[in-house]
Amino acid sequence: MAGEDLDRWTQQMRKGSAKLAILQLASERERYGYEIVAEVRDRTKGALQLAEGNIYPALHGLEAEGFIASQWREVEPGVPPRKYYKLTARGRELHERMVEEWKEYAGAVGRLLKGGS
């Protein structure tokens, strides 16, 4: 029972951080979907993994909300074009606010787990 509860909690925690991860990587430079998946996995040493089946709906949602914009690009002859994503001005603002909120939240949880005052 406790294992199932932990799994559900972990999934929710990871799901909540996916949008921030996407915005972070798109803020650094234009990226395509699979590149975002791989970079998140590599930077977090596998602690945060975005499934390919979940990344594209998240990207499309962020684009529909105006936080990112996309552009198809030819990479090289014989390779299908890739859709690259970049932050919009609105996305940059959201990203900055989310980073601040995340830092504040992580600090508060860290203080809580330390115990005492």
Second form
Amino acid sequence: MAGEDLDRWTQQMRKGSAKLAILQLASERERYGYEIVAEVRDRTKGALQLAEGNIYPALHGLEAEGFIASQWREVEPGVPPRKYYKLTARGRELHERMVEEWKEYAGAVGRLLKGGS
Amino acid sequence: MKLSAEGQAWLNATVQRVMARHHVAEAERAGLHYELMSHLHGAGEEKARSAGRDEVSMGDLQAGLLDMGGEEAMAQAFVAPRAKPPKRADIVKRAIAYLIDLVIVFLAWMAVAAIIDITLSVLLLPFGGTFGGFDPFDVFGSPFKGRGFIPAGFGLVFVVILGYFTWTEGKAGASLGKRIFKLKVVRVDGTPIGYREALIRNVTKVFPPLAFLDALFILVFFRAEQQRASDRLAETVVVEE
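Let's see the other form, the form predicted together with its partner chain, since the form predicted on its own is already up.
Below: every chain and molecule of the assembly, starting with the one above.
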């Protein structure tokens, strides 16, 4: 029972951080879909795993809202083209504010867990 | 990183199979296709890189697909969320499309019949044949009437109607009448139909009263699926694009 509850809670937490993860990676440099999945997995040592089916809808959503912009690019002849994503000015602003919020939130939860003194 | 020719062919075929598992709107197909190709290639590239090779092989791509859980899982992840349960076609539109189709076949058949009639008349002239045997209102028998060539000429129009529907729907999923209303025949699972399904579902259309009875099944038995009896038999549905 506890396991199920924990799973659900973890899932919700990860879902919330997926958007931040995408914005973070795209803020560093242009990224393509698979690269984002692989990079998030590697950097967090597997703790954060973007579901393959969620990444593209998330990217499309962010693009439709004007936070990221994309461009199909030919990589090499004979190799499927890749869609590269980068932050727009609006996306940059959102990213910065999300990072601030996250730090504040993480700090607050940390203080909470440490207990009152 | 380069991709082997074998890998390229496999990638293309695999992505097409994955996409065919669900019905995706025409407008979204191209983008999704590119996305799948790119993603699966990315997965294969990672395999090749970690093995220290500089070309992505078919094996790398297959290993990448396996990591994602195989074709079914990939279709579930990528294609299913984008798939829309196709909207069943309106029965009135279907009926009007059918009538339009009958008019088209009727006119085409008249033209063909006239050509056959005139040709035969000319050919038979030296043997005592005559012009003017063509009766435009006797669609069933006119080209061969009274000549004894094909006493069963009557049945030819049935073959023409069935041939028309089987050909147009088997080839592109829609007769000309259906095209006007943007209707399409698909398998129950949303994938395109072939000539076999087209033949089965169109047999009753050669004889309008029979087609009417067949269509009654939509109202009486298969309301939810909006299937005629022969749609049921062919496992097809008509959807709006």
